[in-house]
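One chain is shown next in structure tokens, namely the form predicted on its own.
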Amino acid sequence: MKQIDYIIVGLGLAGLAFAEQLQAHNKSFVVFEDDSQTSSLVAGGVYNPVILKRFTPAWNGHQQLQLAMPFYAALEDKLAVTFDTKFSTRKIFTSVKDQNNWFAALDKPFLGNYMLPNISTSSIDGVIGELGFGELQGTGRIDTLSLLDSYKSYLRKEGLLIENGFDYDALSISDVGLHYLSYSANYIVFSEGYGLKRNPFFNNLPLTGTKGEIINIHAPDLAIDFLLKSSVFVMPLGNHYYKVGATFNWTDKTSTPTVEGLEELTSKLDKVIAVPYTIVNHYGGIRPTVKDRRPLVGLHPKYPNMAVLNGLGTRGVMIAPTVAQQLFQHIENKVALDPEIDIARFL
């Protein structure tokens, strides 16, 4: 047996986040990781702390951004890969009082750092906008398909991935710790998206998982170099390439691409865009979303040593690296966790 103080299951934002906590505090780990959930497909990554569908501050979004801005240049130096694109975001302004809710936010608390008090009426080419626009800064994208690419690049180098799936009844679990394969381990962390719905030990939490499915597109005629923000986001990507999204099902567990998705998504578009474009790729990814659209961390009510990093929603870029560092300070110094986000909620 090789004794190490964790194993963590899944490598998406989360056990990335939670591997990067293991790091800075020496703490030795493996990760097991099959690929075989895929929201980060349809993960936009951008970073931003309002919710512009209501002109209200995302969930804890500023506090996040303090953390999370110098987690990923951090990550970016250790990487040498550049995956932090800062762009500003415009919002389309459909009515009078689309604008007025404007103004009115921009004296919510936070708001006043994002939100520029001004609304441009300048037409942007190729762009549907006869209220004008809006614009947020400080606002961008992580390329979180690229980070993660890199990072588990970086752990198969280290000899810390092993790219298999995790078998469940494998685990031996015991008052003085954790044994799976050739590996005794003092705690488990669980971060594994939407799969966690086959954790026997998790299964019960209420994750219940959205479908989302976006298009990149090439536009060769549109010429923007921020987020434009409608009914659906249009992302640039460079050389005239956006992505475009998303969709959000309910209902459909599975992760293939539907006509029914992208003709939502070209429909929207449509009234956003007047210049003509070409589908490039479609994709579809199930995000791990809970009901009440709050993280899941925590400790195992029968099992201290078995923990639960998961839930992260639509916003795991700006989340992830605040629950991690949270959940490792529960384990470690015993810290309580913000009752927002722990399981204990449920349980």
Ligand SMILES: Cc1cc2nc3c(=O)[nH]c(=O)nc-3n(C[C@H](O)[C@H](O)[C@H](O)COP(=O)(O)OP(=O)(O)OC[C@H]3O[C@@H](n4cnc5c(N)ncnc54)[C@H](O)[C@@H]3O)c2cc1C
Second form
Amino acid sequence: MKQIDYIIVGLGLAGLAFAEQLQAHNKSFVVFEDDSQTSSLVAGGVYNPVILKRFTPAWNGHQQLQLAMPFYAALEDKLAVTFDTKFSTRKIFTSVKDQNNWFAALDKPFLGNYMLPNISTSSIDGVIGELGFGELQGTGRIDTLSLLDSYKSYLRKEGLLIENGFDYDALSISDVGLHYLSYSANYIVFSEGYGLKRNPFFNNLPLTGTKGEIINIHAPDLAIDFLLKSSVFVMPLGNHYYKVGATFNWTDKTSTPTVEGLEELTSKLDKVIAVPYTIVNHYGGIRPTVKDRRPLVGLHPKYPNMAVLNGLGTRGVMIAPTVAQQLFQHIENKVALDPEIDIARFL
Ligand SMILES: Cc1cc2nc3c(=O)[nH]c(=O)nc-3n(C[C@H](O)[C@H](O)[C@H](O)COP(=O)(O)OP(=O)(O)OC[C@H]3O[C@@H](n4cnc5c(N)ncnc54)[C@H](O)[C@@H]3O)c2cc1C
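Any chance you could show the form predicted in complex with the named molecule after that form predicted on its own?
The complete assembly is shown below, putting the previous chain first.
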């Protein structure tokens, strides 16, 4: 038996953020990952603390970014890979009411840090937007695929990644610890995204799951270096390539891209840009969403050495570093969890 501090099950944004907590505190661990979920791999990776549908602050978004930005910068140094691209965001106004709401929102807490107090009415080549644009600063994108690929390579080299599905039946639990295959661990943290549905210890939690589809396009006549936001986002990837997303589907629980998803994205895109484009890639994944739109974090009520880190929903890039830190402090130092994320709210 190999004695370690932690087993992590699932290496999406949640598992990665928790593994980083463990490394920062010199805890030993292994991660199990079976490629059964794709949410973190296909995510747009956008970070933006303003909800542009309603011009309201995203839940704790400003505070989460204060932790997330240095977190990703440190990871870039550690892995020697660049995956953070900072760009501004331009919201396409669709009505005069929209414009008025923009000005009204500037006075709301934190929004003035990101939303510029003037609106631009100059046209942008290839973009449909007669009513102009509102601009946000401090936004950008984490290339989550590149981040996770690099992180997996790093863990592989360190001998910390086990590329197998976790077999819940093979876990034995006692007061002194947990045993799984050749490992004996103090704690286990489950961060399986929508895969939580297969987890007999936590599958009673109200994880609903929301499928999202996203496409990459090539539009040679479009040359923007900011993210355009309308009913879809159009995000610059460089060399006239763009990512366009995303759909929201509450019934289909597969990660497979669909014809309907593609049609929805292209019909919305055709209302945003007026230049030809070709579709280069099409992806799908299930966002681990929760009915009250808050993460699912905490210790199992019966097994105190078993924890869950899930429910990152639609904004995993911003949320993951904060909730991973809170879970670590909760387990190791008995710091109370924010009641909004604590699974105790459902027990
Ligand atoms: C189309 C789309 C666009 C999105 N765009 C954005 C965006 O722009 N910005 C943003 O912040 N968020 C975005 N999201 C949401 C974001 O992707 C999620 O919040 C985040 O990825 C959730 O991370 P996670 O680690 O909790 O779950 P996941 O990414 O699902 O990771 C869970 C991991 O656990 C593994 N696993 C599951 N069960 C087991 C098991 N039994 N054994 C071993 N491994 C297991 C899975 O293979 C997976 O790798 C988007 C999501 C989608 C689908």
